[in-house]
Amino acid sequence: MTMKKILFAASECVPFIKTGGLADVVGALPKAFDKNEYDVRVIIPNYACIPEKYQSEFEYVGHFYMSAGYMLQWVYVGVMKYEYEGIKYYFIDNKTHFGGSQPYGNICWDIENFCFFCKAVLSVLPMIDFKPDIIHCHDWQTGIIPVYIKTEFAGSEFYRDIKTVMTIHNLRFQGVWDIEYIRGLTGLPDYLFTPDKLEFNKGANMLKGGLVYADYITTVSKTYAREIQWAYYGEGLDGLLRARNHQLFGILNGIDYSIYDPETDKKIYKNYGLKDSREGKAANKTALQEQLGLPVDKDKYMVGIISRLTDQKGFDLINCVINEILADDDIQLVVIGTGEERYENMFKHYAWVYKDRVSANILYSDDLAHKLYAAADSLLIPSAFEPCGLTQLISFRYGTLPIVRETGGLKDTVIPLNEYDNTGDGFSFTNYNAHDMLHVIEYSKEIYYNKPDMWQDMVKRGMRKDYSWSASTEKYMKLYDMMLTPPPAPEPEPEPKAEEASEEKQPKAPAKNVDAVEGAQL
């Protein structure tokens, strides 16, 4: 069996660097492939802010100097490598581009950094002696890679057969800047900066380049794959995505079940499983209440929020009705996250007004997040749009019921409660409306207090769900196999018999124009 070689190119990857769910995907997905059939490797920038415990183990491979556009001439490219949990990782080293205290900063400089990264990824392949069959590109930071493969690098035999997949993790972020700036960084010719290629609203769009030139496109849920073909969700690229819909697939993300497991999780107060989830969650709730200074009462209805505090995540809805949410002293709202200042201040304010009902933790703490997953009764995720969402998948694992808006991956993963046949594993609302959200929160609270057996049935159904990477990996393998399977050779047409050949010389009556006739009848 021929080993299939796959290279993941991304801007972040756990455990080395993380700002969002992209890092979780790039860190977990390669490990899920059958290593007897797939050689999956990962390449990311060598950020100065990668923890020293990893950097100290990196092995120097080599370096060279590379030119791209006239604004990137004779630039140092270092290559480091490291093997972690059976996966080979490569790191593009350049302190000018990746020497900051954070992986991202000003978008102008980010675009320069990742234009450099895109060309460096392709340029290092001969040095690391790895020719991938497929380069799997993640988000706008890698969008120029498919463009280079089909243009500047297409003339080289080494790169000629490499195929590309472009995955959209969040369409809102596209890497858009001035055409002359991106042309000067990449060295791409003028003819690529047209409306059918990289041009976008008189600027240049890195993600669009990847979507135009990649062989296939994926995104992180089936519903989001449909939604981004609509103008409302398409962020200006819906027309392009509709044109490429036959090469567009939605493949749901998974989570690492070795990390998120209430039976073994060392970050929670008390471990528990399916059989003792009621007692285990109650113990975790009271311990978290004590830690956060909330009234200790296992019968309080605890709603958790673990999120970036932005409009995308629905915090404008919460802002509209937060007084109504907190009107009942039986509720406790525990928030973990950072983001827009107005929402950080909103939760700080209500934590001061309702000291017995709100705990505002304006930070990101993985340790505290695990504790909240185990302690909360429900998790509120009222997103305006959500490509996939990982928090609802994690909440199922810990027996915490998600309250979501029906969009993207939230719609694909959360089945709303149906009381009549006792099915469902969460609560949902359709319209992006604050009072619809409020109604569903109140409804969930009613089920929690008045129908505890039904609530517990929902908890068990959620905990039985399998959102590990195995199902998603199977779909990626099918996509890769399809890309690497050559099309069947056309069968040769049979030679015409002598009498058939003589008949072909006779003039034939004109064919009936079926389309024209049917069109006229319409």
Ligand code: GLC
The other form holds:
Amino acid sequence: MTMKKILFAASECVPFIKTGGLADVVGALPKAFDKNEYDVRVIIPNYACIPEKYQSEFEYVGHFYMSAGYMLQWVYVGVMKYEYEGIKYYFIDNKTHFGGSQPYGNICWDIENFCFFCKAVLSVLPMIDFKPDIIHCHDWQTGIIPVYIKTEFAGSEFYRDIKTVMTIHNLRFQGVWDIEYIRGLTGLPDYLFTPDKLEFNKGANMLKGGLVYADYITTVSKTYAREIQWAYYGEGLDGLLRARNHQLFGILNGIDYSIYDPETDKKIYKNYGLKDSREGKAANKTALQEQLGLPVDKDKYMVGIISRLTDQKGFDLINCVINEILADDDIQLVVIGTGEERYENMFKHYAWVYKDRVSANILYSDDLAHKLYAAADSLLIPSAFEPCGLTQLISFRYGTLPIVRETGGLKDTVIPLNEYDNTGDGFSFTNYNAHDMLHVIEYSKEIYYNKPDMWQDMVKRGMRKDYSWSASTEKYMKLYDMMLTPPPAPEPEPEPKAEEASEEKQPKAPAKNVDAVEGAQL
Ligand code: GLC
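Form predicted on its own done; form predicted in complex with alpha-D-glucopyranose (GLC) now:
First the chain shown before, then all remaining chains and molecules of the complex.
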């Protein structure tokens, strides 16, 4: 069997650099493929802010000078290499572009850095001696790669047959700036900056380039794949996504089950499993309450929030009704996250007002996050949109019930409680409305205090779910295999018989586009 060669191109990847869920996916997914059949490698920028303990292990492969548009001429491209947990990683080196203290900064500079990155990824392939069958691009930072493959690089023998997949982790971020700037950086010809290609509201859109030119598009849940074809969630690209409906798949993310396992997790206070989850969670709760200075009470209903503090995550809903949520002394709210200042301040303020009920941890700490997954009774995720969402998957694993808005991956993974037949493993609401959210929080509290057996049944159902990477990896393999299987040779047309021949002349009804609403299925 010939080895299928896949290159993941992305702007972040665990354990080297992370600002969000994208890094978790790019870090975990390559490891889940069968190594006898798939050689999956990863390429990201060599950010100066990658921890020294990794950087010091990187091996220098080589360097050269590259030109793209007139604004990027004769620039240094270095390549570093590192093998980690069985996967080969490559790092594009250039301190002007990736020398900052954080991976991203001002969007204008980010666009310049990632236009450089897109061309550099393709240019280094001969040097690292790896000709991928498929380049799997993630998010807008890699959007120009499929464009180059189908245009500037298409004339070259080396690049001609390389196929591309573009995965959308978040459609809100697209990499848009004015046409002259992106043309000047990339050197792409004028004819690409038209509304059917890279042009977008009179600017140029890097993600759109990827979505137009990639052979296939995926996103990270089935529902999000359907939602982005509607104007409400489509961020101005819904028409294009509808047009590419047949090459658009929703494949749910997984989580790394070896990292998130309450039976072995060294970051939590007390390990537990399905059988002793009640006692185990209570012990974790009281220890966390003590650490955070909250009243220690194993029976107090604890709601967690672990999130980037951005608009996407529904914090304006919380802001509307936070006094109602915290009105009584029967709830504790523990927040971990950083992000927009107004939300950071909002939680700090309420932690000051309700000292005995709110703990606002405005920081990113993996350690504390694990402790909260184990300690909390429920996790609140009222997102305006959510391509997949990873925190609800982790919370299931720790016996913590998600309270979610029914959108994207949240809708696909959380089954709301149905008391009458005792099914479900979480709580949900449909409309983006603060009082709908308040109502389900109140409802969850009522079940927690008044129907503890029902609550425990939900905990067990959640813990039994399987959101490891295995199911999703199967789907990616199916997609790759389909892309790499040559189409069957057309069968020779049989000679038509006399009566059939006349039928053939009737115009046929067009085949029904069964995927038009659902998005394509794998
Ligand atoms: C983005 C999305 C999130 C998704 C993650 C990984 O962060 O907002 O929903 O889980 O990417 O795909």
